[in-house]
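Have a look below at one chain only, the form predicted on its own, in structure tokens format.
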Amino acid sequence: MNAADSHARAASKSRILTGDTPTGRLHLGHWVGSAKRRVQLQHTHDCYFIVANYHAFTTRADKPKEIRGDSLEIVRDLIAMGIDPDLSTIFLQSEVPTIHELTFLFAMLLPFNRVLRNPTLKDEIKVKDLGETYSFGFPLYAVGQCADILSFRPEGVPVGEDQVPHLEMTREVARRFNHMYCGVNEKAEDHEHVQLGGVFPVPRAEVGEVGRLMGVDGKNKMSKSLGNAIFISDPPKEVEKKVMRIFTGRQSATEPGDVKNALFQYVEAFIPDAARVEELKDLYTRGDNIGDGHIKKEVAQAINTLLAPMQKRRAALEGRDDLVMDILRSGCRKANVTAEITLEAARKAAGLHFFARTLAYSADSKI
């Protein structure tokens, strides 16, 4: 399919974008917090995955190299669980240059202290423990992130709980911009910005069935940085291993228990079967005779069963970064077109146009 084929069939599905921060390798906490509605959505979507690497600079900004190798890792991870570049566009955020403009028209559009008050940014300070040492590109990626989603003006945001904060900045952008260049009244209903002259679409969220799956400590969201994650690349044994370590504090398996904690957001995630999921609750509610090492052997068949052939298309992209980076190549190409279209129309709002520019890119450029 060429490239312009491409976009008309995009051009009559609704749009969505999300993406990922290449911080390590991909786990189920993305898998059930949005990955799995990607691979849902592509089939009746224009789906834009982003790999937001520069994103990556804001805590790791003296390790180039390492964030290179996790951006091509995360590529490896999304095609591992079930994205099929053919249907959906997945690029590099360094390689589409309106982002980057867009993310400076938009810091004038925030008070500065209210990207400060943005509750993700301050659990991820506190999570990480950067006190009082973050660069300035720390809060300034929120305002990064407007620039991410709008500059492919989607309709929906698949994301996870945690990032619904980072959404609502966006949403707040998107009004303000329209009202202050575009003549959109204030009071206008947000899906109304763009039949009434707005650039930019008010996006939804999309939180997926899991909004903030907890780590195997029982305690906190699942997180490479905090050691409580599991990944989609691990191994039937590895993954075994973590599940026995999910903490639940009940004491044996005569004891009624709970099942309002992490174990079984577990079943309830992993677990297809629903009636042996009432099942396994009806029991352990009851304290009838059901430990949590037997829930956690079951829970640890599901993963591995969701898990083999997500492996196995991982296992395929393993030494082929040639691959990897013909995927990247394409998508950016696609990527580019769309934010470029966005961005005409957003200097012109905002009286930043004085002639036509087109960005060139290379069919045999090298990324």
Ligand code: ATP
The other form holds:
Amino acid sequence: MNAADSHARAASKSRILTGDTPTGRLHLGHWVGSAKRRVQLQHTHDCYFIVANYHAFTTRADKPKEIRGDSLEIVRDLIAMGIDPDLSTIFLQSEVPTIHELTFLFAMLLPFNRVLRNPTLKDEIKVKDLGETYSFGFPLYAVGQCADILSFRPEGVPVGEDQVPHLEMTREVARRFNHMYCGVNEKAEDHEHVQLGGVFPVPRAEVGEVGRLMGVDGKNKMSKSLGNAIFISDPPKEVEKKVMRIFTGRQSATEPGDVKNALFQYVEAFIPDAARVEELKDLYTRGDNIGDGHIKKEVAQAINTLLAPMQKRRAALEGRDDLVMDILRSGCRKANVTAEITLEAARKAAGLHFFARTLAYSADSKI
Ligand code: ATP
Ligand code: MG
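Could the form predicted in complex with ligand ATP be shown next, to go alongside the form predicted on its own?
Now the complete complex, all chains and molecules, led by this one.
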């Protein structure tokens, strides 16, 4: 498909943006929280998926090589899960410089204490053990994320539950910008902002079918950085080993169990046969001679069945950094065009537009 075709097609569709931080590989939480929805939406929407590699520096500034490696792994994982680079735009945050200009502008529209009150940041400080020593850039990433999103002016953002506070901040900043610089009435409804002359839509968070998949520790949300994740690329034996670790605290096969535990979250998320799920729940609640080990085996099997075709697709990109770079190169080219158009509109609205400019960036240049 040529560039003109692709832009014409994209213009008629409503837009979606979401993404991932390259702090490791993608896992089952990404699948149920966001990626499964992305795979569906790419057929009906103009989809942008950002690899937020600058944001990975908030907690791993000393590991640039790993961040670079993980950025490519995330592209492999996205393709594995069914993202088609001919339908969707996958790009690197670090190759779209206009995002950072917008971040600076947005940083002035959000009170400092408002950013620090963001519950997702507070939670991350706690579970990632960042203590008092996190960088100035750590809370700044939440503002940067508003710019990641709004640079693409999407209507929807498919995310897990943990991202809802970030989306709330994004919505606030869009409303404030539109009110302050575009004359949109403070009382305007969210859906009216663009038709009333606002540069930015007020985007919706679209939480996936499981908003917060627990990790195999049964304590925290499954997370790349917490050592509790089942990765899309985990071989079957590794999946079995990890599923066996899911903690329930149940002592015997005849003890009535609580189906609100982490194990049953996996049963519901990954066993596709609804009748079997109900049967397992019933046996478990009554303590009808069904052990955790047996259920874990069924869960592991279901996960491995889900992952098998993904891993087959992933294998085609193994050792092929050239193919991954091609996907990113064309994604960055398209993302830059879209984000530059947005920045131009934002600079005009905020009185920052003095001269037309052509960015020096070229997606063809050798990196
Ligand atoms: P990190 O540990 O570095 O924060 P992460 O595992 O939380 O990594 P992100 O890159 O922060 O992954 O999140 C990418 C997307 O996946 C977000 O939309 C997020 O809400 C979603 N997501 C991540 N973990 C889960 C989970 N356990 N359940 C549901 N959705 C999730
Ligand atoms: Mg996260």
